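Below you'll find only one chain, the form predicted alone, shown as structure tokens.
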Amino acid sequence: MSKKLWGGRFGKKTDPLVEEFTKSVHFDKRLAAYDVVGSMAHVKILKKSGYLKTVEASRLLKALASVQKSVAKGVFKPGAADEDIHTAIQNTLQKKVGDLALKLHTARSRNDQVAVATKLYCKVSLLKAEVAISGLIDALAASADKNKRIIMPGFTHLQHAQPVYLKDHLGAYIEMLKRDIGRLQRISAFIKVTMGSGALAGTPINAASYFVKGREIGGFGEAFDISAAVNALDAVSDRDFVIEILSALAITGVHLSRFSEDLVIWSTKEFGFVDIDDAFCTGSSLMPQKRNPDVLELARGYAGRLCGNLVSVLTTMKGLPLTYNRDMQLDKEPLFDSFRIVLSEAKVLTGLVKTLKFNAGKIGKQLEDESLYATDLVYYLVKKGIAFKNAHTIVGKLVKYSADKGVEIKHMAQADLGKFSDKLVKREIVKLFDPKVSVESKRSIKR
């Protein structure tokens, strides 16, 4: 039978039904690897401050280095019983060196051991998640080079704005991810791991002795160095460092729903500027011809579950009094469900865009829509003296006319152009409904 951290103080045996009300070991046993590195920073400071004798201390480290072993093949099962993985790691380990194992636990509280551990799964989540973005933004970036010539409409409202290079069109999505990623970063330097809070009031350890380098542990102890904690009921009831993470993942996670949905749009009938690849398509159960871009779907539907698990954590914590409370126990199951989500999408969307074929010919006939050259129209006339608001006045009615009319501008006679600017030149303006001559006129720009 699984043994609890807790229990002389109860005279009965837990119902069943609390049991399984209140157990987490089926979520938080992805915090497996996490707690051991933890607990072996534990045993080192156990060590320094006189609580395990150096050969109390070589055999709980040779213990935990067996069980990060077997969660690293991904063998280690924790009992039916555990109420959470550091019970089940606890209970593994005394069956390892018996009633030493029960040393292990002395100035530590899970309060203390989760947030460790909740902190280094943040850590190195964060890094993988720095990665997969990184090799979008690389995707976007060369299908941005491979298609550089390319000028599409540009779009406010989903109208036709002016012409604008694709490149730039991608390359707008490449700086939402970088921000991204500045933002991760940002999150990552600012998490710091802390241990000797107890379970809320510090313990009779030296506050020095709580110093540990992350390379004096190994695995992914590398990723972080340990001190005391400035305020002890802080470090065990803070999940700033959650809800930070969870805004900057449903930031991240919008950002790949607005281009999932420019591709959606792109890729219809009606648009015809890309084609998806049929390896990232899906088919209809009733229509054969159906190609349907469910990745691209799935994508944008998810921002919708990103911005919840934020909003969910949120709403735990904004009425908690200090300082640890079971219901904090309810951050994990979000923050692991956005780490996966953001990581799958950015590693789906990768290897989408690497086979994105744009359709230069179908693009190209959109950019015949006069309509995206009046701003240009406008600028011509205000170089030859007319102001701004004047210019725009003028180029309205004249769309207004041509599409009125049902004739286009470059082919009005020098007359009818008279009648709105006598400042209109019928041989200068027809340069000017040109895609590229637009594009190179923005020099505002860094190229």
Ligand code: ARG
Given for the second form:
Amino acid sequence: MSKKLWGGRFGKKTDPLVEEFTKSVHFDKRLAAYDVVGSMAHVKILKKSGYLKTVEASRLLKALASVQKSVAKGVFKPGAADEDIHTAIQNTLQKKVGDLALKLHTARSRNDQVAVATKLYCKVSLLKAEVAISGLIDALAASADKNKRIIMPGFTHLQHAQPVYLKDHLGAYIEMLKRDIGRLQRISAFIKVTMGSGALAGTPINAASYFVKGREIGGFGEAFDISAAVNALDAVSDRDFVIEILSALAITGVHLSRFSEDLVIWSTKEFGFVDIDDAFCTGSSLMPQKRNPDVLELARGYAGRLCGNLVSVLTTMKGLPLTYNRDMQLDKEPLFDSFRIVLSEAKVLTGLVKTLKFNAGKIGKQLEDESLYATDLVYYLVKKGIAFKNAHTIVGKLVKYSADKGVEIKHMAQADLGKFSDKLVKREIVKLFDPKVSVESKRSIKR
Ligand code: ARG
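Just the form predicted alone so far, so send over the form predicted together with arginine.
Okay, now the whole complex, with that chain kicking things off.
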């Protein structure tokens, strides 16, 4: 019995270097459970179309179920000579049911098999990613709520801009992550699991026989229903779904990286806005005082890998002629890697967020900076009938004067204020240098 799914045409043994170079079983073994499910569907299709007798189909399904069990238990071991997971499962079946296993490959190619297994893997992994990200959203929402009264300086260009609620700053990340979940859901709904391409040209089996319900092959829902491909060539050469997922995961990675960077900055001694719990910090082997935000740094750094994985598959696919090419085997490591990274990041950040302690005192101290209220002064003048552009210039000059003279605007005499505009009334403007008044005056936000 040949260990390979091909070989008849060959007069020589494959060079061991080629075996080593071309094999993928060491990573695509992660697709085992999905390859089994695809094979179960294929058995049903072969039975419907008369290629398998009922008893044969039952024996094959039973054997596949036992492979499924050993995969689930984590004891399924591909043989040393198995080229990929599809070969490994086929060879295992042959050990279980003898030559009947050879009929399973009727009208089937690994080109189609790998697309089916990868799509099923993606749909399941997308759900896991959604759950992990929504866990992080919940942790952020709880922290936002716990600190709902804290007002902080909002930043643009990392310079003091205007006061904002801390809960809104955290809420911005919640919005990003909600969009991320929506993106993953849309991608999943868009992935159609198809069969019947054969190697590329289609098979002699009727398209109608390819309809298999998700629940018939492993208790999956409707999203996992299988049907015949609209275009057989496209179905074996399409990796758009991989690219879309890698893109979505890279976007999530960028969001998590930005969030991490905010916390890295906020946890410095200079800022002191937040304390990261001991359980989520690491130390230094040399400097005993150190509590380093390594988790956040890695979450920031992993964004590079996530973007790289996207570019890797895009570059692999660019210029490939139709249809299947072996280059496409290289989509899996980046795909598995990106899912693993986002899942672990979302989980560890959830723990970190749950234990964050915001330092209201230190944050509040920053709100004494008068420049944060300059825009409120502009709105004040606008309300008194001054054109926005002119009000902007007046307040700009006032801020410069205050900085140059080292005197705060709220401490300036009415006579001095009057030099900038006769509309500036000291008794009224002193009330504007108040964080609460400032944030509550913003009416455009749906709260
Ligand atoms: N292991 C391959 C992959 O992941 C599938 C095998 C297709 N091989 C072939 N010679 N047509 O893409």
